Structure formats: C-alpha cells, structure tokens
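Take a look at this single chain, the form predicted alone, given in structure tokens.
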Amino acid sequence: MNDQAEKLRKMASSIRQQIEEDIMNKPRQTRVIVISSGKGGVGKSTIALNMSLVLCTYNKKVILMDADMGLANIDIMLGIVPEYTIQHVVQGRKKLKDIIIEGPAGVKIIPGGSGINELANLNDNELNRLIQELGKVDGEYDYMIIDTGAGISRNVVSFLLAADDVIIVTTTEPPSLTDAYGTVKTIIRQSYTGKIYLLVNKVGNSTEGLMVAEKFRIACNRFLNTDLIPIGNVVNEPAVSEGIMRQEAFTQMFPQSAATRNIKSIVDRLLTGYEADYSSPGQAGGVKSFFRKLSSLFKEKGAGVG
C-alpha cells in the first residue's frame, strides 16, 4: 500500500511540474484595449493617456497608440513632437522600434495620424509586413491600449471589433449618451463577442455618473441584450484641464486629485473584474490576431474611408 501511495505521489507530483512548465512556456499576449466615443469632446485621448499612466505606476509595461487618423492628438498632449508616426511603417521606410516615443511613467507610444487611414489601402505583402512589425511587440506589453478616434465611422468600428476589450467614454450630456448607444448598437449588431464598458466622464459627482452608468446599462441590457460594465466616472475638476493646458497628464501633476482617484479605481476594476460574472479579466487575443482582424475587417467592409 505505501508503495502504491508513494507511486501516486511521484504521478502527482510529475502532472503538476508538467502543467507548470507547459504554463511557463506558453507565450505572453498583449491584451488589446479599444478606447472610443459616440462623439467628439468627452474627453476620450484624455482618459486613454492617463488610464495608460496609472498602469504603468501599477508595473504592467503599456504601449498607447494614437488611432484617431483625423485628430491625433496624444503626442500634443504630452508637449512631444514625433519625429515619425504610424505612416512611415505603413510605407515600409521605417521600422517599428524606430518611431515608438518614449513617454512619461515608462509608457511607450505609437504615434498615428493619417497613417492609420492608409491600413486600408495595403496590398496583401504590405499589410503582412506591418503585422510582422506591429507583432513584434506582442508579449513585450501586458497591454496596448488604443485610442481611436470618435463616431461610427467604418475605420473606427473595424479597430472596436478587433478588440480584446471596449471602452466607451460618454459624458451625461444627452448627444455624447445617444452617440455612445449608438456606437454599442453598431458593433452589438456586427458580432462583438468582447467585453464592452462604460465610463462617464466630466461628472459633477460620483453619484451623478453612477445613475447615468445604470441607466445606460439598463437600456443595453433590454433593447441589445448585451451585458454592458459600467467602470466607473471622472469628475469634472480643475486638475484635469490643467494638466491639458500644461501638456502634462493630471494623474502625475495631480495624484491625490479626486479625478486621479477615479481613474485609478477604474483601472482597479479592469485589472480584477468588475462583476462577479465577469471575475476573469479573460484570454488576450494579443497584438498580431488583433491586426489581422483589423485587416480582414478593413477588406470586408472597405474601411479608411472615415
């Protein structure tokens, strides 16, 4: 009998340092998180930067690329003057490594602007050479997190629709909460099997943002059934715009601000789940399936077009 026990034991044992090593080995993904809005002016690049910044504080490494092809902004907002953008990869002059721009907290960033219009437009060798560099940071990053721009254009929901993970910024102003239905309806109806969450941004107080969070939650959950996560709110405050005006993000210039404080609550909520249904963050589908995607879905539907 104890040589039976002792038999088990060494099974046991030898399953378990399998199952360890085959976790080991098993290579890291970069989750890709899509940032958008129903309209212009909520706040949106703003909340994607300092999101961005806290997870950096948090020792998760970041890469933040600017997707709005129209208004790129990220790099203003920072006082940083890039060099090369999005555009040069895409044209084959320049590699990856040679345009990500060093930002503050140890972010790195991905400048965008009309470059991303021209993913559209690639032929097959050159859409696949821009996968083999985008995926060459795949596993370098716990997360990318893009910031694309506003509105339902084609180009934009192809980028929600290929994403791990959505988050859409509204304010509790009636346009921006129709707009940010609209664009959930938009990619509810074209199959986006991902998490999609809510953040109120511009609040006057938490309670405010917390009723407009449910309502709209509930709207979703009745009309496109869908399990929308509301993930918090930012207060309007003086921190904010002053880390606009300074070109610098509030949560560093401001930590112990009210508004720091919810931004680090709502990474707190996406790091660990925001519900009990959705307890796991879930499986990344990492940077080089996300741009697939994003290729497949610009052929499909001709996007770039804005």
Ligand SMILES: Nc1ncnc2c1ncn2[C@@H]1O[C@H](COP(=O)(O)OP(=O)(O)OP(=O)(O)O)[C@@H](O)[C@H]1O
Contents of the next structure:
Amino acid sequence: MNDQAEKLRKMASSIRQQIEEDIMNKPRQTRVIVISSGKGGVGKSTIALNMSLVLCTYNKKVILMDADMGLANIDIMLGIVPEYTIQHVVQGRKKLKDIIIEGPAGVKIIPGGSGINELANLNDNELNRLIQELGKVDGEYDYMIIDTGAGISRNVVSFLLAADDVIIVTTTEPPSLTDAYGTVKTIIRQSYTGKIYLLVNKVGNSTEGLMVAEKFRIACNRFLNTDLIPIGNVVNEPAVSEGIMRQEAFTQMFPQSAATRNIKSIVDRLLTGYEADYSSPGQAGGVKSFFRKLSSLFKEKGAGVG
Ligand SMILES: Nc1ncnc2c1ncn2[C@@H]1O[C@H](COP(=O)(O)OP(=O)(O)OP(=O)(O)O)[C@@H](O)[C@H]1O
Ligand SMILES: [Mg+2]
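Starting from the form predicted alone above, please write out the structure of the form predicted in complex with this ligand.
What follows is the entire complex, opening with the chain shown before.
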C-alpha cells in the first residue's frame, strides 16, 4: 500500500516537473491588449499609458502603440515629438526599430499616425513585409497595449476583433455607458471570442464604480449572453489632469495618489487573471498573428476610410 502511494507521489512529482519545464521552454508570446471605449474623452489614452508604465515597473516588457488615426495622443501626453511614425514602416521607408521611442520606465512606444489607415491599401507583398517587420517584436515583449480612437469605425472594430483581450473604458455617465455597450455589442455580433474587461473611469468613489460595472455586466450577460470582467475603476482626480497638463504620466508624478493606486490594482487583477490562465495556453496570439488578422479584417471590411 505504502509502495503504491510512493509510486503515485513520484509520478505526480515527475508530471509537475515536466509541466514546469514546458512552461519555462515555451517561447514567450506577446499578449495584445486593445483599449477602446465608444464615446470619446473617457480616458482611454490616459489609462493605456499609465497601465503600460505600471506594467513596466513590475518588470514586464511593454510596447505601447498609438492607433488613434486622428490625433497622436500618447506622444503629446509625454511631450515627445516623434520623428517617424508607423506610416514610414508601412511605406517601407523605415524599419520598425527606427521608429520605436523609449518612454518613461523603459516603455517602448510605436507612434501611430495616419499610417494605420494605409494598411488596407497595401498589396500582398507590402503587407507581408510589414507583418514580418512588426512580427520582429514578438517574444521581445510581454504586452503590446494598443490605444484606439473613439467610436466604432470599421478600423477600431477591426483592432478589437483581432485583439487577445479588450479593455472597454467608460465613465459613469449614461452616454458613455450606452456607447460602451454599443461597442461590446458590435464585437460580440462579429464573433469576438477573447476576453472583454470593463474599466470605469472618473468615478466619484469606488462604490459608484462597482455599482455601475455590475449593472453593465448584468446587461451584457442578459442581452448579449457575454461574460464581461469588471477590472476596476479609477477615481476622478486632479492629479490625472495635472499629469496631462505637465506632459508627464500621473502614475510617475503622483505615485501615492488614489488614481495611481487604482491603476496598480487594475494591473494586479489583470496579471493575477493571466497567471490563473496558465493551464490554458494559446490566449496570447502574438504581434504577428494580430497584424495578420487585422489586415485581413481591414481588407474584408473595406476599412481604411473611417
Ligand atoms: N481619472 C481621471 N480623473 C481626472 N481626469 C481624467 C481622468 N481620466 C482622464 N481624465 C482627463 O480626461 C481627458 C480625456 O482623457 P483621454 O485623452 O485619456 O481620453 P480618450 O478617451 O483617450 O480621448 P479620445 O477619445 O479623444 O482619444 C483628459 O484631459 C484627461 O486628463
Ligand atoms: Mg485618446
């Protein structure tokens, strides 16, 4: 009897060792997280930048991409004037490594600009070259965070559909909630299968944020048959706009502020969720696969014009 128990213990320990080795040897895939909202001005760029910085301070390697076609927000937020944007890569005039900018805490930034729009008009050769170029960052980064523009233009929807995870940012105001719901509905109707996180920004207090998130979650569950994950809220705080005014990220300028603590809890929740998912790999598709999906969605939908 004891012999048998000992045998089982050895077997279990060898299986565990095998799993650990597999995890260690598995090539790192970059997880692509797309941040969107519906309504404009709810805090997408602020959240994208500050979440990226907090992830960096947790020793994660992060590349932040500004995919807001109209306004290049992230660079302005940091007071950076990029010499080149992704447009130069799309046009084959620059390599990706030449346009990447280093921001605070070691975050890397890909300035977007209007180059994203040109994805839809590339021929197959150009597209393959671009995807190869973008794919070079695969494995180099743990996360690619993509900040999108407002609204549900076909471009924005394509970014969302190609993502590993989506974070929908809303405020507690009804127009923002209605538009956020519209965004969730649009991607669910188009068979998005990744995770959808809900982040409530500019809340008066955390109870208000929790209540709004719960109502939203219930509505999505009931009417869209979708399980949304409330990831937390960020208080409406002067420190945030102060950071914007001074062209510095508030999590760096005001590390003790309530909003910084909120962002840290959100990042903690995200990472804890990912660690819990370790046993079901395949969630992080990588940068190459993301852009491959994105470009085929652009072509399929005839996007690139709005
Ligand atoms: N938690 C907050 N507390 C106070 N002000 C905030 C907060 N979050 C964002 N803001 C302010 O709201 C404004 C809009 O933020 P931001 O530019 O990040 O929104 P956005 O959703 O990216 O906008 P757009 O749709 O134009 O891209 C900024 O002036 C920012 O300072
Ligand atoms: Mg923005």
